[in-house]
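Quick heads-up: it's one chain on its own, the form predicted on its own, in structure tokens.
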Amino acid sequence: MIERLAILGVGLIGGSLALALKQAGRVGRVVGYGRGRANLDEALALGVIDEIAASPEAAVAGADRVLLAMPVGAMAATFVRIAPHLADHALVTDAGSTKQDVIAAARAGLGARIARFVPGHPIAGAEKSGAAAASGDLYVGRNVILTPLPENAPDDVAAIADLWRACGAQIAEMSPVEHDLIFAAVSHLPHLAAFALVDELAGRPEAELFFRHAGSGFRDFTRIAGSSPAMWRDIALANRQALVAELDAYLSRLSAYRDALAAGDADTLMQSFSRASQARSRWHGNNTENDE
């Protein structure tokens, strides 16, 4: 039982954790802090949180568990602010989509308290944001990645894993480096591709005509371009080394497609399209899709 949970960043991710733990009867009181007062007021009215904190310092005071669910670019300053105010028994985790940069920020900001920080990443989300988008069922059947630190006690890692399991999530562990390499390919690159396509079309003089006639394929491919620009700017910059490598690989494949199209090379296109279709079918048949 978590007597007091502090959520720093009461949006879809943080709000959904709070609701899930409430539904499971695993939390006593949820304290929320965020930059937007209107969003916090709505979270309070909806029962997502039980109390609004005036500052991160006030939010974490006396908390058993603390979740940082703000954009990764804002975490460094937050670690510095909360470090002196954490209870000795408090465990801190995060929901950041990149891990190496967040861990570096935590080491710098938490100092001697770094052992109490267990890095995490719930692979769940949607293009909607804010407390109103929170759902107690968001994490059911979804993956949550933990990237434990050498300093973490096994019991503390288990406690954070248990927190997410109480929400219905499935837990996996990996190193921060492996995490960032994998998600550069399967999450960060797709978001860049969606943003790029929508931005390119939106810049055309006849953009309205294109969007008016776009169908379900365009809608499905570009859905994630409706995600928070600030959040994805921070993610892209934080994981830029791995993301640049993935962009290079993707551009190389697109260049090969261009060459095949220009040459009328049906065989090359057919072979690549078939491999991709088969791989996608295998993945979809064997796994639960996790939005982020």
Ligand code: NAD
The other form holds:
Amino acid sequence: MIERLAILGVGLIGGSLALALKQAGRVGRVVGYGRGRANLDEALALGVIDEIAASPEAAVAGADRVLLAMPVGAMAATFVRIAPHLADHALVTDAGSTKQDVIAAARAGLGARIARFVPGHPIAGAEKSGAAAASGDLYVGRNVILTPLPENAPDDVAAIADLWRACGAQIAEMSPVEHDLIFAAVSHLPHLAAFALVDELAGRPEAELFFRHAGSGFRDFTRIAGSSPAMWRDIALANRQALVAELDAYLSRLSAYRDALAAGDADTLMQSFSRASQARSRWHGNNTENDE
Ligand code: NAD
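Beyond the form predicted on its own, can we have the form predicted in complex with the named molecule?
Next comes the full complex, and the chain you just saw is listed first.
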């Protein structure tokens, strides 16, 4: 049982954790801190949080568990602010979509308290933002990745794993480097591709006509281009080394398609499309839909 949970960044991800723990009867009081007053008022009215804190320092005072769930670019300053105000027994975790940058920020900000920080990333989400989009069921059946630090005590990692399991999630562990490489390929690159396509078309004089006739293929490919721009700016920049490498690989594949098209090379297109279609079917057949 968590007596007092501090959520820093009460949006889709932080709000959903609060609701899920409340539904599971695993939390006493949830204190929220965020940047937008209207969003916090809504979170309070919806029962996502029980109290609005005036500052991150006030939010973490006396908290047993602290979740950072703001855009990853805002986490460094937050670690610095909360460090002196954490209770001795407090455990801190995060939901950031990138791990190496968040861990570096935590080391710099938390200093000697770094052992009490267990990094995490729920592989659940949506293109919606804010506390109003939060759902107590968001994590049911989803993976949460933990990238524990060498300094973490096994009991502390187990306590954070337990928190997510109480929300219906299952836990996977990996290194922060492996995490950032994998998610550059399967999450960050697709978001970039979707943003780029929509921005490219939206900038054309005939954009309205094009969008009016766009169908389900366009809708499915571009759904994630409706995601929070600030959040994805932060993710892309934080993981830019891995993301640039993935972008190069994708550009080279697109360039091969371009050459095959220009040459009327049906065989090359057919082989690649067939491999992709089979791989996609296998993935979809095996997968519990990791929605980020
Ligand atoms: P969101 O926009 O719904 O919520 C983020 C909240 O953080 C907002 O309410 C915003 O006002 C607040 N915020 C911004 N700057 C802040 C600051 N300096 N201090 C305190 N609060 C601040 O976004 P979200 O989807 O809940 O994402 C939150 C985190 O979870 C991000 O780090 C993101 O990378 C990660 N994440 C997102 C998804 C997803 O699909 N949306 C999935 C997994 C992880």
